[in-house]
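Only one chain is shown below, in structure tokens, and it's the form predicted alone.
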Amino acid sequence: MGDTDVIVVGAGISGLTAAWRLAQAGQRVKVLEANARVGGRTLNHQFASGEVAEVGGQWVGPTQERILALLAELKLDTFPTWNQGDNLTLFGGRLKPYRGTIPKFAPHVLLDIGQAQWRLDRLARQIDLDDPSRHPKAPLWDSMSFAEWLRRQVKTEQARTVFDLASAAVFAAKPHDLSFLHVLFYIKSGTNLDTLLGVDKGAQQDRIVGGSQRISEELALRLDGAVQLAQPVRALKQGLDHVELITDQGSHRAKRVIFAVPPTLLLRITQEPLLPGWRDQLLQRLPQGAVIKCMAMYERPFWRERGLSGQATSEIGPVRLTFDNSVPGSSKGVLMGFIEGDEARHWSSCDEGERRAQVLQCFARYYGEQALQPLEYVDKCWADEPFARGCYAALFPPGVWGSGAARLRQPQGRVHFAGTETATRWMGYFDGAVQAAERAAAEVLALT
């Protein structure tokens, strides 16, 4: 067993954090990552005049207590997204300006879609956020896609449009790829529908200055030399009192084991003894979501001349959804876009410059011609990832939450498990694979 008493599997966030509660603790740690870096489902990207933004996750806000104390206690700041000027919205063929988080529309639109998140974040309020299956409705929520509910509730198509937006913003999916009672429950983790979507005090209010992967460089360095990169695990063997990990490089004992890795890649590590059936079954219905984040560089960031804020949404793809992400104190400008669910599955087959030619059309569709010519380029489809396969996170469709799973954050023998997915609170987010890694560290302290 030599000198380990807990082996962490990934270095993102919440491999990271499990480990470092787990070494204040006094425990003797190792951390085990597939690829040549850390960070999981965030990376940095560095332009070639120096400025750092996000390919991977990026954003912190209010209510996401975990995260925020964690930036504090490693010392890294933050600085709010660009909300200045006005939003575009391109709907009906007519491109238009507005203020806030819902576009405007014509009065009925709005009212419908005022029902319809009205509705939601009132049953959204009654879910066990420890496991939404308790609720007497959640059979018959827990059967039906969201988009069952939205053609049920939803009047008029623009709303519908609206929901589907937001559906891909906050899942990477489509409505029909989400359990109903899975959305309810998303909402009340994430605090309600406007937090989650929302810039100013929303999901979207805050970036990492020097990009989101730092969080897990910090804490790697504060673990001083307990993580092992290009170790992808193969095998798992649990014994009585150990279990050994078998990486392309050899073998490794602990005690115990957290995993901190999207739910499906589990199923790529033979176990022995195996999982049980029911844990099987429910990891392979939960797929990852699929995105691939685009991001343009230019000379300077030419719409805020027009009092344009660089936030996009739009009926027409494959870019609907974009932001400003560009970086404080440059005088570049960076558009940021997104591709998403089966848009994304489609593109991430495509040629990359065909790929790069449609995202500048479309951000030429919002903000002019001028975004037809960046100075740099980059995008990252996560579906490509080997050791992610998707973002932002597993998609609960349909009958899994009645299936038992929440039972998926239950120990297995000597093997725990971390991760955003495994979170009661902002599952998905940072803020969640916080929560998960100290809720894991905690079993297996109270264990020794």
Second form
There are 2 protein chains.
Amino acid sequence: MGDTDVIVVGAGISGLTAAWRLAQAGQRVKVLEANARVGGRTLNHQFASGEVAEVGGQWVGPTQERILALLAELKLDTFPTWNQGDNLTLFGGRLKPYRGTIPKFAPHVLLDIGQAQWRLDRLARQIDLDDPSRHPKAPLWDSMSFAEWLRRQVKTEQARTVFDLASAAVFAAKPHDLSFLHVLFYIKSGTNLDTLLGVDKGAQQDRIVGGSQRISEELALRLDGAVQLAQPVRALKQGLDHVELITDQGSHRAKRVIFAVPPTLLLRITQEPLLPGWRDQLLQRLPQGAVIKCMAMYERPFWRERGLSGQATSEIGPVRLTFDNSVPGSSKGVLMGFIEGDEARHWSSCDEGERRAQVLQCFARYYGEQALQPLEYVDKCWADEPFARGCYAALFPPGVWGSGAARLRQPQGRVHFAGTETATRWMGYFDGAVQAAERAAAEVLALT
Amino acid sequence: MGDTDVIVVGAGISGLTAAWRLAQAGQRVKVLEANARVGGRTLNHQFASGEVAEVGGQWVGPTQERILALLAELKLDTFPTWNQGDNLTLFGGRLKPYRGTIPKFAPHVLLDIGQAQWRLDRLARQIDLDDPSRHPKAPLWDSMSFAEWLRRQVKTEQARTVFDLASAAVFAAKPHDLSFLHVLFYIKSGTNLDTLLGVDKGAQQDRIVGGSQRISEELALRLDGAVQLAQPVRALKQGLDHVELITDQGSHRAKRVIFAVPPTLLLRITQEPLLPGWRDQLLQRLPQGAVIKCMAMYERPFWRERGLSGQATSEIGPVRLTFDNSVPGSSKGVLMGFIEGDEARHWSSCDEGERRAQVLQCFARYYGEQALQPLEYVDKCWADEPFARGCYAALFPPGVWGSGAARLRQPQGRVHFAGTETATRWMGYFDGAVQAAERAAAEVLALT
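Having gone through the form predicted alone, I am curious about the other one (the form predicted in complex with another copy of the chain); can you provide its structure?
To see the whole picture, the full complex is given below, headed by that same chain.
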């Protein structure tokens, strides 16, 4: 074993938190990270002028107690997402301003949206977060996609479009990609629909000073030399009293291992003994969402001068959702946009110049011609990242919870599982990453 | 390059046919097979008394012109599946005999089944097999699961149960696992629903003398030394004028490569340059079906003495579908049963003795106590097979065809794709494996 008790695979927030909790408890840990950097699905981008903004996951919000506690522990500060002025919607070819979460629509559309939201929240409250498949109606709800539920319960075309956008914003996926049971689970896991979708008091409320990748960087600093970069794990061998991990660089032994990687990547590690059939089948059915995150920097946040918040939702792509991602203390303005689902898959294979032009056209459609001339432009297609292969998180299609997906976090011999996909609270978010990490670390500590 | 023009990965029917067509055209080929045997998802089992029957794919039928031509070329004979006597159904706790494909039900249930089948066949005829997403209604049909369509169109509970069983029989999956568009594609790909489900004149009409694995064995014989077993491919590197494949045993170079493996296994091969994001995302969303195929051998086919065909369908599991899989020329009787979907995943992790006991209980429920005392019992869980990870074939959930799944067979540099999942006709069957192989071989030959 040499000097390692536990190897953690993956130096994102979940893996590093698990390693840090174990190190704090006196365990000798090693973290193997496939990339040449820490941060996982968080990634800071530094503009030429020095400002740092995020091309990966970026937000924290109220009720996310675990990540907020970790930020306090790491002495990282947050600042509010820019949320002043009018939001915009582009529906039916018309650009309209609005305030709050839901755009202005005709009263019957608003009623339709409101009723669906009320129903979703009410049903979500009944879900057992430890295992949603325990609900008496789980067989029906899990055999139904969110699209089917929307077709049954939502009467107006516009309301359905709003939920399509909400699905893209929350899951980076279409309603037909998602089990209705999973949507209910996710809503409760993230408190309620308003919290999931909101900025003030919601999951998009705050950002991290210096960018969210700093969480991982601070953890790695504290782990002082335990983190080894550019060590993609290709194979795992479990022995009677140890595990061995084979990377492109060599072999590593420890008493136990914690995987903190997206489910689809777990499939790609050769295992001895063989991954049990049920777990392989489960991982096969948990694909990642698809998102390209795009940012353009301008001399100043010119949209604010027109009373606009920088938040837009649109039924025209490829960018259907934007935010003001400017950096406090800088006079520059940053617009951020999401390309999601099929459009993300399409634009991932296209010419980068053409992608940039299309994204800026979208920004211009919402905020005017000035948006066509950024100082800088950057985007990140997470499906193209070799050690993410999609974002934000894994999708649960119909039938997966019902086939025993709660067993995803069940240890397997000397192997334990972290990563936000194994969380019960705030799955898919930083907070879930921390919860999963602390649960996996506790599992290991209970065995030593 | 040494002496190899083309490497084929996978020595199932598709890979070996591709290699054989290339060899016939004068190409120097090598076949790398991960298992220590050829045959892929076909596998013969020899009982102690010498009879051979199949624990993998086994049937061929009319309109499967390509596999029938290949069988003739290989001088392999077929024999009809045993199909004499009464079939049984077990619904609502009652065992009833029937003849033909559809069990006896009340007239309104039969009408319900008939109307749904008529609608499915009518819609399926409109599908473009080259790319189902071209149909004007594809966005709707692909955003809908087969379960949603059944809930809308099928009125009686019993008719829905029949389609649930049909889905298990055809896809080894539940209706909620499948895009409705994919179901329409699959029906047309396999001619029509009667052909997919039928024995006489259907996809289950004939078996191969000596067992279906003989197809691969005969092809391998003709390829004379080109097939290398126990060579799991872990990595692929594409150069400017060659490809290199890294297996556990060493490195292999050629001008081009044809992969003939299930989609999920392609994901697990490290690639340089990196697999494009769109293709990785596509492969992530193509999980394999789940099936355990079970066979029990008896002193004689005692069910025939009672006028029973050995075919049963049931709403009680784990075995919901049985066949008489006896071997001609032998006095012994063989019962075969399928465990599928969630039940296959569940029983794959359970104790093998308990699994056998449960399967025999099912056989006894249909055919009497005699079934509890077989001479021999064997089963095969395809999710547990390291180089299959499920059967019969990949499932297409909602949204996958619409996101460009037809590109699955699009070559990528020097890499070409065979395997039944890339077929347009009889996808998921031996015939599709041959079509895909001949298409991939032709692609390569056109480039040389």
